[in-house]
Structure formats: C-alpha cells, structure tokens
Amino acid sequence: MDLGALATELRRITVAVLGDDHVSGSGVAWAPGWVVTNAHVARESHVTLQRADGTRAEARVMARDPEEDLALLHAPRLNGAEATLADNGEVRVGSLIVAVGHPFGVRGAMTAGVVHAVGPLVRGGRPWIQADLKLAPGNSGGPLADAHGRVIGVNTMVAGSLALAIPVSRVMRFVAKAR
C-alpha cells in the first residue's frame, strides 16, 4: 500500500468548505453535484467549496440535521471524483485508516491511525467509529478511509484523544432522506 497515492486520491474527493475565504472544514464529494459535511461546518443557507484543484463552486445546504451532525450540500458545478463507499461490515478494530482534510487551514493534510472501537460512546447512545488519529479544526466533514481509499465514516469531532466518525451507513441514510 502506498500512502502517498492514497492521499492523492483521497484529496480528489475532499473538498475544501469555505466561509469568507477561509477554511471552516471539510466535505466528502459524495455523487455529482453533492457534497456531505458536517452539520457544524455548514451552517448557513450557502457555502463555498473548493477543490484540490482550486476549482470553486458555490453549494447551498440542502439539509442539516444538528443532531446527527450532517449536512448535504448541492454544488450543481462541482464536477470531478465522487467518494467510494466501504460496507459498515469491513470495519474492524484494528484496521489502518486514513483522515484527510483541512485541519487548521492546511489544505489536503492526511492523518493515520487504526480503528480503536466501533459502537457507543455510552450505553444505549449512536454508534461512532472511534480513531486513535490526529483531528483538529478543519478536519470536521471530510472523509474517514480505509486502507483501499474507500469511505468508512464522515469525521466529526475529538473525544479524549480519539477521533470520531459518523459510520457511512448512518450518512447513507441521512442522504437517501434528505434527497
């Protein structure tokens, strides 16, 4: 496995979530024309995204859900590579996974770790897949990723030292909702 390609096609897919020109997080560039984010990064009616490339596009926020922390985003311009999705199945403790985003206005940074746990946080509470990978500021929104570059979990926020992801199924779902 080469890290460096990796990252390279991982970047493709993460784009860039914009707020006066400058970085307020990350999305996963998840169908043509469609981003997914964290609720917490999109929270005006309108966004900017922008591409590894530098290409722009202006998306509106389509839905947000604060409470599962996500966001869908529709850039009708956005062209370029969409996200491969992983079974929620293939994930394991113990798996090598990859984050990439924009964490401090850091364009395309990557971080790795492995899957330190996959359930609640707290009994009865939604399950997370839990990451023993460097997040910061920026990195919200952007794409959690297996070893083959596909999508696992959107990245969300820092518990402790462990990183927290929305598994792709409950993004799968929120999409086919909010679409």
Given for the second form:
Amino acid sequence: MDLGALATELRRITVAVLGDDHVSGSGVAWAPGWVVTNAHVARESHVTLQRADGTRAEARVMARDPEEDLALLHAPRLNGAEATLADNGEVRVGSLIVAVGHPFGVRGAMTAGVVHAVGPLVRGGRPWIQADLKLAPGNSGGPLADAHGRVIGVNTMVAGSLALAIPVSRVMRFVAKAR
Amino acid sequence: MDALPALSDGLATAVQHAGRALCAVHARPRVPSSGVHWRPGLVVTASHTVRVEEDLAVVRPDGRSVAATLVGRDPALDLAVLKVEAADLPVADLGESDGVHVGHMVLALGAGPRASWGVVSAIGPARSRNAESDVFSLDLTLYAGFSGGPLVDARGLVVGINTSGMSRNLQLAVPAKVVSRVVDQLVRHGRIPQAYLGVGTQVVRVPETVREPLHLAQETAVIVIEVQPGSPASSGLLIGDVVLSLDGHTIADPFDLRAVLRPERIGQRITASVLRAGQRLDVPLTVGERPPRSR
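Switch from the form predicted alone to the form predicted in complex with the partner chain and give that structure.
And the full complex, kicking off with our chain again.
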C-alpha cells in the first residue's frame, strides 16, 4: 500500500460532521451505525453526517464528555466502511502516521508525518499521541492512523506545531462506557 | 513486502537506535536542550543553549543525571562540547555526512526521544556566520529543546547536529564530519583557533584607470580602514591600502579575506598584494591567532 491507497482507505472511514451545511469537523466511523468525534465538534443533540461518497445520514449525540473531548454519535442509517483499530500495539516514536479530515473545509485532505512522542504534555497531564504533522480546524474528530491504515487516535487539538490525538485505547474506554 | 509499514518500522527503529546516545542537557533556565554522546565521555550540544558554565547536568536516556563540564565551544557553528562521566553510555553511530544530499529523508530528534520528520532542503555555506563549512538546511520542525540533538538518516545513523540558534528563520544542522573536526579541536585546544591579520576592511570599487594598466580582472577589492596595534597586519599594512589578493587568492570582499584566513594558516607567511598610492606592491605578513575575546 502506498500513501495514496492509504488516503483512499482512510477517506472511506472518515465522515464530515455538518452544522448548518458547513463542515464543523470530522468523525471516525467506529462501528456499524456508530461514529466517534470530539465533543467540541458535536455541540447539538443532533447532527448531520456525510460520507466521502456524498451520502448523508442523521445522527443523535448519544454521549458527550467535554472533559475527554469525545462524543459518540448514533446514526442507524449510516452505511459503509468502519475503522480498523490499532488496539493491540505500542505506538512507536518516529513511526509514520497519516491524518484525514476536512481542514478549513477541504474535504478528505490527508497529511503525513511521524509520531513525535506519546504521553502527557506536562507532568501529570492526560496522555496524548503527539504527532509531527500539520492539523487545522476541521481535522478535529478525524482519524490518526498508522502505516497499515489502522486508527491509533482521534485528532483533537493543536499545540504550537504539534498535533494532539486522543489515544485509541482511551476512546475505546469512552465508547464502551457510553454504549 | 509492504513498503509503507516497512518504512514506518525503519523510521521508528532509527529513532530507537539514535536515541541510545541522546541526552537532555541542562545548561540554561527552563527548557533543557538536547545533546549527543559523540565520543566516550564527550557530549556535543548547541552552544547557544549552554548559558551557564557551572553546575551543568546531562540526563541520560535511562533518566540518570550526571554532572558535566564545558570543554569548549565554537560559536560560529553553534557547537559546544561537554565532558561527562558515563562509561556505560553508548556513543552515537555516526553516518557519512558527505553522503547526505538534498531530498534525503531525515529525522531530527530531541531528548525523550521525541521525533520530527522531513527532508534535507539545501546544503550550502553558512557564510554570514563566518563559518567556512557547509551546513544542512532542513525542511522539518525543530521543536523546543531540539537544538543540540541529532539529525538522523533513515538507517538511524547520526549525520549532523541540529540547531535553531544559528539562523533566525532556518532550521540548520552541522554535518557530522564537521562536528567531529570541531570536537577534535576543542579537545586539543579547548577553543577553536581563529586566524587573523588584525585589519578592519570595507569593499571598494577598483577604478578602470587602475585596473587596466595592472591587468586586473576583479572589479572590487577591500580597503583597510583599521589596523589593530600589535597585530600581524601592523608590521606591513597601512590604513588606506587596497588589498587585491592574499597568497594568490583574489580578495573581492571581506568574506574572501575570511575564507583565506583558515585556522591551518596560523603561523604561515603569506603575501598580500596591495595598491598603495597608485602603485602595486607585495607585503609579506605572518598570519596570527586571534587572541581570545573576553566573554
């Protein structure tokens, strides 16, 4: 698989979260009928989701944790591919990663980089996957994936030139509790 | 074989490998910088991050802190060498920095290890810094604390030392070969000897009426505007002399002067070809070593 094929695969599992017909962020197709995004992306009780192929589906915000900055959306009529999760391995510093999302409304844009570090930014803080790649508003809630296309985190914020993603294990814990 | 996962694993392994000789250097307030265990007991870091010269500490990859002393520094290349007691700490695997070309994929590392990824964007002289060596310009982010850390190739070999302190806008790295030369000199002398004549100069246009009878191709030369008392120049050069060449090398601007005055010329007798009162004459000079400046 090359970077192009990787981008194609990730676009299939990345949804756009729409608010008033503009893109308010990205989301990851987590399981059939379920989408994960950031809490700061899903601010209403209902949102509209759109797949890369243009199909839309209404979703209800089933759980929202502003502190974790995660939200779980239920969209029974959302068809299509779901993410493969990298839930079993360590994330190695220096390994290649890609993010797909809708930065500044550009649909399905891919950025590539490497893992900068894994852990809190300050002592005692929450753990992040710190990524050496460029994110912008619109990437929030979208997938950060390894070279196999497996999701390792949910892109959440930017600190200086660093991109910060919530590690997949933490997202899984949130989803398990919310469902 | 799948190329992308293989590349990914290769990069991660490169970080791991180079990270074994990567230290945090505590020599300034707040953010520590990075350093590389270059030779047994010697850690190289970026000179601009060594703000204090006492109570220096180096934190090894295993988290242990060891005391360090400053061996010397080369401000022109933004390098400093620290001495540490760390017999069991692996030294960096150095790569052939002459083999690094524009477009090569590289990683910059900071203590931790933390990683940044990009390519070599240009290779050229760091002329403005009075450093005669070529340096690497990097298309990557040098994060806070990355100065003094290693530039690593895709195999995990250290090919340079990174610094964001040498240029306001550029991310630069000093090639490993140059770093090794600086380490040699600092260990031997505790400083980088600098050749000097003791003149202040300025570019001057050589008029056509002067160039033609002397068959001079050069359009510019340097005019002596200052001669330091007791300096090598004071035995032969006068204010107002126009220096055309030095030891056969054309001098068109003050940078050419610096390029000729390399450290290995210290003690050598060379000839300056000068214009004085419309006449061309040869002035013998002995290249001296610039006295250490007080900090």
